[in-house]
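Given as structure tokens, the chain that follows is alone and in the form predicted on its own.
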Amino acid sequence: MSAEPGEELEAVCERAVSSALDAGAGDAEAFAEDSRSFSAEIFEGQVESLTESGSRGLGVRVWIDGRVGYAFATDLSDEGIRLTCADAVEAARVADADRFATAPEPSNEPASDASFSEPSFFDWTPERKLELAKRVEQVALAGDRIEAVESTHYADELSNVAIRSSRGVEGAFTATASFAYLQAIASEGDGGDRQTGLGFGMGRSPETLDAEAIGAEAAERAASLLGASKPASRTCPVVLDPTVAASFAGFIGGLLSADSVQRGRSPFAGRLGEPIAADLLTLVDDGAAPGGLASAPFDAEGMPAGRTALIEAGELSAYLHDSYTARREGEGVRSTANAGRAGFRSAPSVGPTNLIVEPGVDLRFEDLLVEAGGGVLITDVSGLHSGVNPVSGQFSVGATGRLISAGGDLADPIDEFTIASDLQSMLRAITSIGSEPRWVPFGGSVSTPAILVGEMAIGGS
């Protein structure tokens, strides 16, 4: 009988330690991986693309008197395992000396014992999956007024994972992940209007894609676009939806990377312990979230994933932090278990895992709308990543949405204006957090309700 996929791994992880040990490293860390992806994109009914791939390889860090050396392989034989590891050392005599590089120590805490695999992501053939992205497509195309849907996508991928290293970490999982999306197209039909909207939706499973629900929503996006012009230039109330809300989100768990603080590329680098936004704003990183894509038991090398509160009731209370930049960091700072991987071709680097901005209480969408009468619904922001100064925090971006009436209620559609501010004057601007959060996977993975920011410039005619 055959091993499970994690027992293979973990076999191969304890093989390359020890090959790398016997080629000359003070210290080794190996990283295998095992992954499947299934991805297919629908036009007209039709399966337009459809991908199905494996993955299966290790990645091989070893540590050498303060220098460090990579390598990887797909070849998992003990001759290629063998020929990694002496790469790795290769790597590493050659390599600059850094006194900051050290082999991660384990951790005296438990890893989370979550599962982050769903059993039904398992029961579903390819064929199921193209007529759950078949069905989606068609929800949409049954909206009012809807011309066409730009391609649909259906996406998942189930991951293996296994880590060992020479001081004692060790660690394997499984995981699970789903996720569909599209772009309708809304039309008022003879040379008029044209727009397009979002839908979409995740989770460790296709069961859990409500198609209905992700079609529908691309409609509705759309048309409700229909119609719209440039709005005059002001200052005035801006609710944030929730995909623009996880996009600052998601830029801002960016900035605070130990690594871009202690580069000095992050306009929050030399704050901790002061307040940076309104303190109705808390934001975290959650490395064993629930219901976040991002969630694993251990980081990258091999960290229990734990909860950071990065910034707490408007206080800047910690940077994200892996083995590396916490030790630069000095001070008796320690890894926040952010150590990521892009898989196991690459070495580990800081990041945002899973983050989340807490909601409020009793605040229900339509309620911050009321609280924004008079201002400007914000749906959807363009060149946030080009746009944005990451030192300076300033950003102006082009967006569209709906302006909002003086009693809250959603008026005519507006489009082609920027919203123009910066990074701190806009979290300490923050007047209401919604209390109906939502799971965004686009830059990364956000939960985050709708946001009202009591004051931002608005750049249009």
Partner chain sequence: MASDDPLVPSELAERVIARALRNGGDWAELFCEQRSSFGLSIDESRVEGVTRGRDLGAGVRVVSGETSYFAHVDGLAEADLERAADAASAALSGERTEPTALSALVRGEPQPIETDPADVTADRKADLLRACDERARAAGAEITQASASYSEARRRITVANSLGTFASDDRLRTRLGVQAVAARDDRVETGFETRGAHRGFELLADGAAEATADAAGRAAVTMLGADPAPAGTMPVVVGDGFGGVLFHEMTGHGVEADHVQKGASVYAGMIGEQVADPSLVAYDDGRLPHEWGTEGTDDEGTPTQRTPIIEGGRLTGLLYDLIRARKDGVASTANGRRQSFRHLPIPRMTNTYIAPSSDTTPAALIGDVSRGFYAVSFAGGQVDPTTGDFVFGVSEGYLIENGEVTRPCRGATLIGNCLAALRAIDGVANDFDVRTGFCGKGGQSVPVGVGQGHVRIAELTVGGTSV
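Could you give the coordinates for the form predicted in complex with its partner chain, as opposed to the form predicted on its own above?
The next block holds one chain only.
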């Protein structure tokens, strides 16, 4: 496979669009993807598994008088394309008509010509990638009180994407991404407490991964929790570290998608222009953010990626739109280029790209802790997907972290407790936002500093 956006994929899309029209579609959009991935797991210095793969597929969306159908397949032969298009047309005939459902028009604005692939990506041999992953594991194992490391993972992907539609939408691009992550196990030894800690790094090339930092983070996170106990139930200041803040930001981003709002499944419906958060919070969706791995020249409908401020100084300023929700909203509302898709197997749907919590000014992590004196630091939450009610915004999730002394020092580790509130109250209760943001692959692709929530309920003993 070449590093250039495959002309072949564009040809596949072109054939699919005309085949779908032949099969009876009023309009058609074809999305083709060709990816090559490499992944490896390391355990105790040895390669546990090594996977090399190539994957190609086609997804076809068709419109017939306001009825939408979708089909996908891995067979890109002429016969495979024909069958997929026939499937999509048949699917559309089953759907009910929706007057807002028409094919997206191409944008007049040019798509970004930024590069989403890193040249150094292509210089790395599998051997070097394995060495990197082994180094990550070594660093973690050398950490204080680290007993073992569960598999250390390295994974990367080179993907080519093309899109074409009968309305004239067209585009193609190449993207690269690399990840490394591991879970370290710390132990007090001899039947004492054991704790795990996650370390991770990501970028558009293995060149950007810092093995020392990734391994050390896992070791430090695990060891810092040793001897954890259950805190007393109470209400207190809570600092969310960036990995935790990102998970919540991702949830909120989903609820600010116009699809959730229009279908009455968002606690933020009907709040446009109103204050919904503390005025120090600004939350932005940026589909072209340089550091964000969700960045691309255009969205799943070919709309040039852009920047949308969702919450500005605490005020709800916009929802995320694709072409359907924008049309449904009416009154000159345009797509914010937030049609996303999880590969060729799924039809486009509205969602965040890169979410960015604007950092505060001159507020280091240590300063946040001082402000949160007597409260708790949350370093991990679990059960987020089962613990948050996306309609009401209420949540209760499992948490681990550290107590914060009255003076703002990190004190005893704590686990087996819950934090509970609702997203709306939590947003209003934010009292400080740190100035040291970090990209986190949780909750989507999110850049956020640590966040201090003035008051939250802790459920422990």
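Residue numbers count along the first chain shown, from 1. These numbers come from a predicted model, not from an experiment. Between two forms, the rigid core is defined as the largest C-alpha subset superposing within 1.5 Å.
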- Just checking, between these two forms and with the core aligned, does residue 27 shift 2 Å or more at the CA? yes
- Is_shifted residue 413 between these two forms (CA, 2 Å cut-off, rigid core): no
